[in-house]
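Only one chain is given next, in structure tokens, and it is the form predicted on its own.
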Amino acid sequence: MGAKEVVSVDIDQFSIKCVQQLWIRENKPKNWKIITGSVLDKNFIKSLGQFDVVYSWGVLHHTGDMYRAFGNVINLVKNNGLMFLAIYNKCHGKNAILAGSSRFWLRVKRKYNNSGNIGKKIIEFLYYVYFFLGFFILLKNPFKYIKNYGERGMSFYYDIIDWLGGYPYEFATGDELINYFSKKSFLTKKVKFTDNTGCNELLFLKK
């Protein structure tokens, strides 16, 4: 899209291989670098330089040290640069009645990841029961939802595994995120908040 340089970073080799396939599909552009490394490695992050746009969508809450990751990522953004973030919302109180609280899902995810194959299948089955009950209580059609799920580019089944297996798992309210980044010289330009366990989406400008 006209960028002089694009740098993709991940610590997971499966993710790196996926990006490499996209790179091949785009005819191996020379200005697109794919690098393996950890966002928690401050020296590694500094070695990447600074960028006009930094995009991290639903990633930093799975590092095991989200605020340390934030502290490293902000160094990648140039002055007057943009940073796009999607971070799991801290769901509690009345919003957690149907969705489940963030702390509840933290326990479920920890249990799922520490279980064997049979234990995982049992938890997946219980999630299906939870999912269908929720839709019936809300008088919605779960089968229509599942049928149209492919529009996201993901299968319903593997997205459940992605959700249950997404551990480490951290979360923050939209206000907590704005408060943190405003103290780091970032202006909030645009937000899309959720009241459930999905992601708060934020666009920041570095002053």
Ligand SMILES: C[S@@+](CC[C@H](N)C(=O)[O-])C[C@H]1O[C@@H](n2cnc3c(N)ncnc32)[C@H](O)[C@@H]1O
Contents of the next structure:
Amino acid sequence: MGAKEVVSVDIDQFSIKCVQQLWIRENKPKNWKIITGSVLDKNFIKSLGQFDVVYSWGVLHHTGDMYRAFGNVINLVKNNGLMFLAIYNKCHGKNAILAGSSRFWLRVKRKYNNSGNIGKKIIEFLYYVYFFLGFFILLKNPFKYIKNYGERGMSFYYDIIDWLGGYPYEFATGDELINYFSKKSFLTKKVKFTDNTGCNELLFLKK
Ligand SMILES: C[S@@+](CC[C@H](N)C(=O)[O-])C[C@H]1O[C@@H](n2cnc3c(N)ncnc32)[C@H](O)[C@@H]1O
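Counterpart to the form predicted on its own, namely the form predicted together with this ligand:
Next comes the full complex, and the chain you just saw is listed first.
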């Protein structure tokens, strides 16, 4: 899209390999660097420099210390630069009746990750039961939903593993995020909030 330089960062070797595949698919551009490192490592993040655009979809809530990660990534953004974040919503109250509250899913994910193979299969099975029940209660066709699945590039089955296995897991309401980043001199330019357990999406401008 015309960027002079692109830097991709992840802590995990499988994720790095995935980005390398994208890099190969784009004919190995020389101005696209792929670096292994942790967003929680302040010195590493500082060593990357500063950027016009910082983009992070669904990452900082999986680090185990989301607010420390926020504190580090804000240093990556140049003044007048943009930062896009997608962060799991804190789902609670009446919105959690069908979707389950974020605190509930935190317990499920912890249990799933601490379980052996059989335990994991049982939890996956229970998730299916929950999924089908939800669809029947809402008088929707779950099979049609599964058939048309794949918007994110993952099969329905792997998306369930991704959800159950996605731990550490933190969350925040859209307002909590706006409040936090406004105190760090970030103006909110655009938001797309959810009321379920998905991600709130926010675009900020650094002043
Ligand atoms: C849900 S995935 C990101 C999804 C991806 N951005 C997308 O759009 O499909 C979460 C990623 O966060 C990475 N991650 C977790 N902790 C991290 C850390 N401390 N530093 C950097 N990356 C981290 C994981 O390795 C994983 O690749």
